[in-house]
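Have a look below at one chain only, the form predicted alone, in structure tokens format.
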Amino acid sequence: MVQISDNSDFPRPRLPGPQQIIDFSRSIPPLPEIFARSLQATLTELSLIDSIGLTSRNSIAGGSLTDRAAARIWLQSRLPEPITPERLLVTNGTQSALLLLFEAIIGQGGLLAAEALSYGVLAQLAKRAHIRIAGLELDRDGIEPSFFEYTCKTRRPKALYCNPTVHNPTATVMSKARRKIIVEIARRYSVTILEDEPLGCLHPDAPEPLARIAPDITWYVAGLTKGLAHGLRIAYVVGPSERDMEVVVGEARRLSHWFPSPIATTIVNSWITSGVAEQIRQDISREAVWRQQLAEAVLSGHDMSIQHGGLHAWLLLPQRFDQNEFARKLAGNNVLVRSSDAFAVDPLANCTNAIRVSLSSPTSRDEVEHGLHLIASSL
């Protein structure tokens, strides 16, 4: 067993057994003990209200102002300029929050530009809102910028999108010098930058986001599914200005497929003020951290990307490995990872011989443990 310093607050159950699945496909945060306890407290507090059931007859486009105000807390990390309430948003998760920002900032048959590699559902999310996709070849500092100019120049696409800070799924962190340069190229051919920022919380010394280099060009989104929990489906949103959030929601006021459920808004906003979220927060960072130590101890050797505090690895591999037939070798001994094309905004384009191998998602450590000795015996 390889040993590491302990100092969180995680149980560490036995060892799986031969025929259990363990899934390192999925970019689920570790769950800390407190989790459960505050989770149980607050909807026993809930559910001694008389009015708790009007809570659920009250979905508003956007969020309250009170959910606005703990968005305003929880960003305050990464934002810590104010920010109004008619500036932000908080919507059903990042996926409903994209999609709004798509149809209005892009339009059918727009053109978006992304890293080549990207969130996994960002193409499914595209074909729905009926927009192209143009991919950007990617280098270790991110987006390579003479490729996304010339994308610029010859394509004209509406909107950067970007995952800039612990990238999906390559974990690499853009430095502040190349952010400006994406900005400076962005705001050279009027091009909206879409920022999203899930992992923002767990890294709040990471360079500043680029909605503080550009934010009257900058949508910024936070979904809050890697540093508090995947379940509650709440994203925050802050735009460039009132007048452009009345563009982005004007249309899309009565269409509630958005709205923040109340019932999780309320539990988040009780843990946000009261600083519950911030001890989960740390737990999970915490937790995130002790695994990738352990991540870089089992495959020491191997060429792999790591963020200490971020919740996957990106795992080159060796020529003689093909990524797709890689993965099944390890599918078959209970191993789930994805391989790079489950990422890329064109499969067929992309030649990246790599696997993404999300720590976070196991329930133990004795589970990440086990699969990482199974992905260094494979290799």
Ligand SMILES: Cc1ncc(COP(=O)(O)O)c(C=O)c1O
Given for the second form:
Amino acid sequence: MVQISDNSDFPRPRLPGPQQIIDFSRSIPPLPEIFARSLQATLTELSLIDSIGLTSRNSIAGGSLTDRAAARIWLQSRLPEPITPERLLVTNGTQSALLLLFEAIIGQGGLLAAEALSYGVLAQLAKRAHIRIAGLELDRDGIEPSFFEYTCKTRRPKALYCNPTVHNPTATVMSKARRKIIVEIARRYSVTILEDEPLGCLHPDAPEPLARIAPDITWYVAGLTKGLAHGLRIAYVVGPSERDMEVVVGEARRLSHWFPSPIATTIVNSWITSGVAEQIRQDISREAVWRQQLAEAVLSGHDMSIQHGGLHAWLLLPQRFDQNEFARKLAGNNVLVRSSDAFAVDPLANCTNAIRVSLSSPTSRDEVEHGLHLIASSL
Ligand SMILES: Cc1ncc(COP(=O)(O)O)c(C=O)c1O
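What would the structure be for the form predicted in complex with this ligand, rather than the form predicted alone?
Entire complex below, previous chain first.
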């Protein structure tokens, strides 16, 4: 058994039985003990508030001023400059935020540039918004600049969607120098940047967001799913200006499908202002470090991209394996992973021969360890 130093109170349930599925396919955070304890305590407190019924009526486009004040605190580690509440939106998750942005900034028939491998639902979201996607080549540093420039010159995308901090799925962190080059190209071709940084809170030392380098052309989206509150469905959005925000919210102000639930924001606001959110974030981060170190130990010698404390690893397969066959073989052993084509924005493009292993989704460490050994033995 691999020994990793342990200083957390993460649960250690039983070793998986022969039929138990070890699910490394879902990109959800580990579940530290403090999460359930805090949720129970906060729900109990809320249940005792006489005016809780009124709270539930507080469903507001973009969140209340209190919701946005909490957002401001949460975003501080990545965006320390002042942000007025008029430049902030609270939505019920990243997907809702992206749909709003696609509809308002790109418009039907318009073109979105995006990393060729990207957030698995991006292609579906684009289809819903009736926009097209141009996939951009990637290297070990993120979006390949000459490919991006060529796309801007020849295809004139309206916006760039990117995930520069611990990219999903390749786990790369775009360097500071590369961020500056990408921003310069976007500026030169009047391309709006949509930066999705759900993992920024778990990697506060990553190079500064594009939204700090070019706040005037960048929309920054940070969902709470990974670093704080999976399932409460909250994302924070920072726009370039109050005027831009008006354009994006526009007529959607009366469509409630993207509004945050007032009960969810009440829980999250109380955690952020009391410091509980920071404790949960730290526990998730500590557990992610433990799992990442375990993955490095068990899969050492294999071509794997993983960040310190990353929630997922990107495992490049030797040529003798086909990614889909390999994933099927693992599934036969009750280990679920995603092969790279699940992330391709263009279904016809040739994909890297790789799988994504979401270390964070199994609830117990024993499952993670057992699953990693099964992957190692399949290699
Ligand atoms: C790149 C990226 N953005 C955002 C999210 C989370 O989205 P949501 O806030 O809708 O849960 C994920 C989750 O997998 C993701 O991989």
